[in-house]
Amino acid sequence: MLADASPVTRLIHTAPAPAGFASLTQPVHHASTVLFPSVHDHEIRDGFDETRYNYGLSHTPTTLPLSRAVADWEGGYNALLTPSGLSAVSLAMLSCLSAGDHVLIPSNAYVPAKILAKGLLSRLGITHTLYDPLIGADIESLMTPATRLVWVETPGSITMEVADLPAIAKVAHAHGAQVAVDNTWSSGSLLRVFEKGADLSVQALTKYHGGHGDLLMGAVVTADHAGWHRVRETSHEIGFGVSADDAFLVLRGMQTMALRLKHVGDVALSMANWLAARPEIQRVLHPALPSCPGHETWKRDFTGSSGLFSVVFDPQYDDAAIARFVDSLQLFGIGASWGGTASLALVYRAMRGKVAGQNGEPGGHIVRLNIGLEAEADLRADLLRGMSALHGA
């Protein structure tokens, strides 16, 4: 029929891929409309049935393998993809909370998560309380009859406190509350949150999964089918979807994630130890070092470390000196996020003095470092350049 059709019609009704073709890459299926072979098949469609395709927003042959790969990497039941890491935070919270509920959030949580609690959740009639991330089993004192969710971020993505997830989860479950963990720092592999009692895990796939700093995506991974069904229902109601091209890029990035994570973890730890010996640095906040709050918990619960850590400068260095340090860096870019190929540095001026020195003395400025894939010797040389600028040289 197409042979006799006009060129305009043939452009719309393209031929399927030829039989006998195969490659090593995941095909990219762009779709909003999904076609059905019959009226009956259309009428029995079900967005929760992953054995059938329903609509581009539900899943496609490109996004479905990604959601399953993300869940498999983390040891979860299944995953829901979202347009960004922050949208994954929102989806997890909105899936667990309703008007009149209460959520506990650590004080070191990702700042937009706390803004979400103060803003949207508050407008929906949901209250929240901030807690000390090192509280452990003492979180019992903050539980209320309305507490439905305990949020955990471990380690904190700036000050790096490592939470006692098993202790927190035990208390939360005893009160009938769910436990959701922002597990982005570990990429989902260095901390097996579902083995430690979590019900949900949130990932910013933007970071180690994507791995190249060129896309935005998030995921909510669930421990079981009931949790997945609840999160998927909320995702459908909100209308979250992801780009097929970005899904392809994350799938490709995940193929090298284990190698990248091992490399940046090794280099970051080496550089953290090197920086700890520098006179300009008052304290290194890296979970694998004893100077980091919760280090003993990290040793017990984690299998390794990633490429993100922070340093606390000696308080003698003022705003201008810290700005000179960061501005003089040539390999470390100034920007948010982490997990890409390029190293990054970010100063948190508002947090000056928030973290004390190792002996309890007043702390200085915090600078967070993301270690990329550059040669370690070059990164050390770049930081030495910054140290020279710090002293006004």
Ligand SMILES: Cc1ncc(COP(=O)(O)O)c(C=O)c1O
Given for the second form:
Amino acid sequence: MLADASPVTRLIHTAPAPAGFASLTQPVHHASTVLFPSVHDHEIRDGFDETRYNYGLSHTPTTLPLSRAVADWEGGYNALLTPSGLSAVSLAMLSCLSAGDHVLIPSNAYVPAKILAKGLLSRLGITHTLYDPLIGADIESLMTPATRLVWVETPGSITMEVADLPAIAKVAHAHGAQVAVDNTWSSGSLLRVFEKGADLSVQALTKYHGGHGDLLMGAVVTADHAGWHRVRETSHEIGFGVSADDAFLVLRGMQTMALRLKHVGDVALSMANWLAARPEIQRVLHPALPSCPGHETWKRDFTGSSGLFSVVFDPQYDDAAIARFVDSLQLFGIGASWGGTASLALVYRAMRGKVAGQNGEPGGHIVRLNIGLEAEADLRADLLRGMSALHGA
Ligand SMILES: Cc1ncc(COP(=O)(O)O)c(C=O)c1O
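Let's compare: the form predicted alone is above, so bring in the form predicted together with the ligand.
Now the full complex is given, and it begins with the chain already shown.
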């Protein structure tokens, strides 16, 4: 048939590849349009049915294995993919909340999640209250009849407090509210949120799943079918989709994620202990160290630690000294999106003094470190270079 068509038509309708090809990778299918074998098949299409295909936004043979792998790794029922971690935060919130509802958000949450609550959510008539991340069962005092969602991020983005998720979830459920956890720090594996009472988990796949600092993607993982159906509905309403090429890269990143996570976890802990003994460092905010708020909860609930932690410098070091420290680092880049192969350091100037020293004394500047895959000895040498610059050398 194609042989009779004009050359212009044959540019569009190329010959199909023969069946029977097998390789070690998932196929990369680029699709907006999905073709149906008959009018009947088109008429019975259903974007919720993962045994068939509907439209590029719903799922493809590339995105379906990825959403299942993400859910599987975390022990969830299923997952929805989104174009970034932040859009996974908004999808989770928008799928749980309507006008008149109230959401509780920890004060140490990823800043754009708080901006979302202050901006879009409040414009939609959804109110929020910030809570102390170490509040535990006392969250009871903040629950209102309108509270439909308790947001948890543990450990907290910069200051690393570890929340008592089981206690919070118990109270939330007793009030008929849902619990969503930003579980990106643990990659979904070091804290089994669904065993601790979460209804939804949010992952920035940008971090450990992608693992190389070269893409953006997120996921909302659900505990059960009902949650998945609701999040899927909201995702369809908004129209979130992800690129096939990025989905392929995340699938590839996930193949080495367990090894990377173990390595950066070991090196970060070793570096955290080393930094704790440095005179320039007042306090190390690493959940596996007793100096981190919520450390006892981390010991009870987590099975390990990842590669992101913060340090509080002695308050004698001013803005200029801390900038000298970070600027002189040659291996630690100055950048935000952690979880990749390269080490990073970020100073949070506005957070200066926000975390007290270990004995309650006034705290200094906070610098957050992402440990990458470089040799540990080289990373230590780099930090020592930074310490010399800090002292003005
Ligand atoms: C804890 C946490 N959640 C969510 C996000 C958002 O991820 P993305 O950068 O993919 O939007 C980030 C990004 O830094 C994060 O640190």
